[in-house]
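Form predicted alone, single chain, as structure tokens, below.
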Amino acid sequence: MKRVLTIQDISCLGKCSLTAALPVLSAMGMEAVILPTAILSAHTEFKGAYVRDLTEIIEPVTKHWKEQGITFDSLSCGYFGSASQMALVKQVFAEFKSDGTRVVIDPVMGDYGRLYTGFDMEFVEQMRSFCREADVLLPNLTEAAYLLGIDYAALPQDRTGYEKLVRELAKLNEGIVVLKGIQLEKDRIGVLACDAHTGEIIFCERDYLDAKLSGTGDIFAAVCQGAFTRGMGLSEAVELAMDFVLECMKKTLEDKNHRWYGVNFEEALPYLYDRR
């Protein structure tokens, strides 16, 4: 079985980060290990969260890992609480890291051209910066914008002006870039993904639901975490976890009584199992 690493927070109310990316990895047949930078009551949707940073867990918990002979076939990480975690979680990625290893780094910042509460240009730079340690690098248009120092206002409006963006994107890390959140058209929304290796580029497109659902990106990064583990090529991945995101909205909008603060992944999951 392969066993695979994804460092985050837990928001223990939200349907997000580590309690969704455990089951969902698990789904996929793997052994996930979670290494937590910090613990939330809810997700930050929700008003007066109690937040708990973890910094000081990261090198305590690595070290008995590396005294257990512990080792790992992929490296995932995804919010950041401070740019301090940033330089740990990269420690981590060199002492665990080897040969077959891949590292997912999806570089949460911000979204709608705007970032995150409590991210400033300096924890831009230093985003910019940890992103070359990716394999496989999965921002959003935002991030995209920001890792590139360019306006998010003036990001392109056609196919051939986001190829130019994410070969672009793609020389920071010199792997793969998954591009998501492209809307070429009101009713689809798709991703573009380029592999500077091979050169290859594929754009996968859905329906678009409008609806915002919290917790869809964690997912997102889960499967392609996921699907790269277990061998999968760039379209297959790719396309796996947008059918899965999908899936997870409808199953959501399909239930009167949903959550808003998350998707039902739950009732996807075997639909998870079926495609892995």
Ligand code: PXL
Given for the second form:
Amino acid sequence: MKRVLTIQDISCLGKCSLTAALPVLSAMGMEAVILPTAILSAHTEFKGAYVRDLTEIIEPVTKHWKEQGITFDSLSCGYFGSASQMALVKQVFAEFKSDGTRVVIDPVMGDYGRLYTGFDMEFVEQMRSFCREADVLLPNLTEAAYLLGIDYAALPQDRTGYEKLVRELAKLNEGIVVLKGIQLEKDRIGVLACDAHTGEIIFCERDYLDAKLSGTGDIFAAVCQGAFTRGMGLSEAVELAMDFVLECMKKTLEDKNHRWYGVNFEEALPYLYDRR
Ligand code: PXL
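If the one shown is the form predicted alone, what is the structure of the form predicted together with the named molecule?
Starting with the chain above, the whole complex follows.
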């Protein structure tokens, strides 16, 4: 069985980051090992969340794994508790990366044009250079704008503009970039993927569901990690991630009393299991 590492926070309440990635990776048939970067009472869309930074555990936990001879088939990271964790996680990647171990980085910083609570420009600067570690980089539009130092309001409006943007992003990691949340038409949403090695560009589009739901990016990232680890190609991985996120959103919106703070991925898991 493939064993994968996912490094991100535990939001005790909120159905995102590790509490969403773990079930997704399990449903995809792989052993998920976790390295929590922080524990939060709830994700930061909740006002006044309690945050406990876990920077201090990174070294001793990974040292123990090394002593046990543990290896991973892929490595990923998402939400960091603080900017200083990036240097440590870079070391973790260096220690556990071997031939064929893909590093998937979701540069979690913000959405809808603004940074999440607790992040600042210094964090953005560090993230920009940390992105170099990524074989696969998964920014949304907000993160893309911050990474490239451009105004969110000045993002492109057409396919040609986005292709230029995604190629610029791919210079950060010289690998694969999957840019999420592109709306070229009012009722469609898509992702544009670029592989800097081959020059390949893929655009994958689905019907747009007009709902702002937290955790979809984390779920998208977990499916991508699982898909690449299972040996799927770029196009297959991206299609599966999009379809599953859409399935989660549909399941959520079917319930008029759905939770505001996360998607119903639980009832969508059989779909993922069948398509993996
Ligand atoms: O879903 C991204 C995410 C992950 N972790 C925490 C968050 C957020 C987004 O708000 O607050 C703690």
